[in-house]
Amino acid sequence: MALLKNHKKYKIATIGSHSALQILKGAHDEGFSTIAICKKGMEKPYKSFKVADKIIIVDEYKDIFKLQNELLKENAILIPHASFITYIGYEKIETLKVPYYGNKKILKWESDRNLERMWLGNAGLKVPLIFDEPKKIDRPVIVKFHGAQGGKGYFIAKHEKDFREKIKPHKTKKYVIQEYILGVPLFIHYFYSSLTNELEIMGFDKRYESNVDSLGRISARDQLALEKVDPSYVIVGNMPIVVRESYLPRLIEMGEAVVNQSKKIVPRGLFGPFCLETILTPEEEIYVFEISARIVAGTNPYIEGSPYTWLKYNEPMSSGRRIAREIKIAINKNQLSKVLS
């Protein structure tokens, strides 16, 4: 795609899922035309909310490879999110010819929990203990599967026997056995600009998960009557959080450390939106258990901006709009190559 200097000659495109409403709305706010690529039957929200100027219906999301010539003619720029990565796969994404916002090379480090742990640990962040063998489990653990799957299949295990029983339906999946940390979950939304080298705090959220959150509303006595019901961590939605202001210096430093380390592991490093998924303990320790190297659904409550983006921009600024603004600035400064891969 030849680089053009007028941002209105480009279109912002994404898969119709996850945070697409926010991405497409943000693109409109910055003057871009938009394209939603939807599976048949999933297009209604994008029609209803009028965020997509064009909707392309596909049988499956991997059909995006059949659309590449069409998207190139539209001067489309693809914006990734978790569904995009899950349904297409990071290996396939690297082969896309359509311009892509962000660094494709970092996706491998996000998708492989062992590489992810190495990245976070080398950035100096506190991470939960990992058990490399089930027989070593000596405390409650949470078993997580590789990739962005919205918590699907995660389970708690108390010991090796408990693990062996619960892993049976998932034997073909790659997993990690992670120490279960008691504390408050906090998901930190960042944006790092590859144009200005500035890190921004975009907001915070916590997840609402089924059925673990509904179990928490039942008394311990009544939970005993549900002994055959295992907690599930499938994400239903996200709730906004405003953190104690005294935490902010540490949280900003954590984001900076992750970005600095990313530049050591892949050329150009991590840029654009990303999220650190953390637990804050009663002792005020902060454990980081995951990184999402792209926009997360926890930013969706902030389509009109968070308290933190209002402090900086004094106008509505979602993460989706911040992506579009970065692309627009890059186009106007003839620096589009700095934000695409």
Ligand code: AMP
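Between two forms, the rigid core is defined as the largest C-alpha subset superposing within 1.5 Å. Residue numbers count along the first chain shown, from 1. From a predicted model like this one, the values you see are computed outputs, not experimental measurements. First, how it differs from the form predicted together with adenosine monophosphate.
- Here residue 137 and residue 235 end up in different rigid parts once the change between these two forms is broken into two.
- Treated as two rigid bodies, the chain shows a rotation of the smaller part against the larger of 16° between these two forms, based on C-alpha superposition.
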Second form
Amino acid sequence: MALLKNHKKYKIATIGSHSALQILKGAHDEGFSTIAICKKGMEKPYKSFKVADKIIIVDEYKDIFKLQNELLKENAILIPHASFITYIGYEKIETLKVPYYGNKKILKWESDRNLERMWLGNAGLKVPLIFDEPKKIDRPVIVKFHGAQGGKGYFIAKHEKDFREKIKPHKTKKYVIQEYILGVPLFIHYFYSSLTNELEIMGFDKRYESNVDSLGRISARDQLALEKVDPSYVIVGNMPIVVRESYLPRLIEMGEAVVNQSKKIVPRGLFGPFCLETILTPEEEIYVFEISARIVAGTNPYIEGSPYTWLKYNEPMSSGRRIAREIKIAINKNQLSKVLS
Ligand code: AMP
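Hand over the structure of the form predicted together with adenosine monophosphate; the form predicted alone is what we had up.
Complete assembly follows, chain above in first position.
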């Protein structure tokens, strides 16, 4: 792609799902034209909310590879999000020819649980223990399944016997046995600029998960009356959180540590939006159980900006808009290669 200095000559494109409304709206707010690539039947929100100047309908998300010449002609820049990465696959993403916002090389590290743990652990963050064999279970554990089913079927087990009983219906699935941390989940949204090397806190959220978020609404007696209630963690939406201010120094340091470590594991490291998925215990320990090396859907409540972005920008600044702003600054400074891969 020949470098063009006027950002209006570029288009911001993404797959119509996850946080695309926010990404495309943010791009509009920064003066870009936008493209939504939608699977047939999924295009309505992007039409209705008028965030897409062009909607390209595909039968399958993988058809994005057939659109490459069209996207290149449009000077499109692709913005990844979780659905984008899941539907296309991180290995395939590496082969995309269309300019891509963010560092493709980091995706492998967030997609592989072992690499992810190594990254977080070496950054000095506390991670829940993993039990590689059921017989080693010596405390409450959460058993998580891989794949598109999300948090469906996850269960909590107290010991090996309990685990063996509860795993029976899931024999063929791949799973991980993780120490169960009792505390509150907190999802921390960061943005790291590869242009200024500055880390920003964009906001926080917690998830609204079915059915685990409704179990507390019925008494233990009634739960027992339901005979067998297994919690599931199927995500329905996200809710904003403002954290106790005295936590902020630690939370900022955690983000910095992750970015610094990322530069040791892949050239250029992690940049753009990312999220640490944590549990805070009553002892004020912060356990990180996952990292998302791209925008998370938990930023969606903040299309108008969060309290934190308001402090910094004094104008509505969502994570989606922050991405577009970064791309615009990079174009104007002739540094587009610093934000793409
Ligand atoms: P995940 O599929 O890893 O995002 O986890 C789904 C949900 O399970 C999270 O939103 C948390 O509420 C919960 N969870 C995940 N890992 C743990 C853990 N180690 N201890 C307690 N709860 C967890």
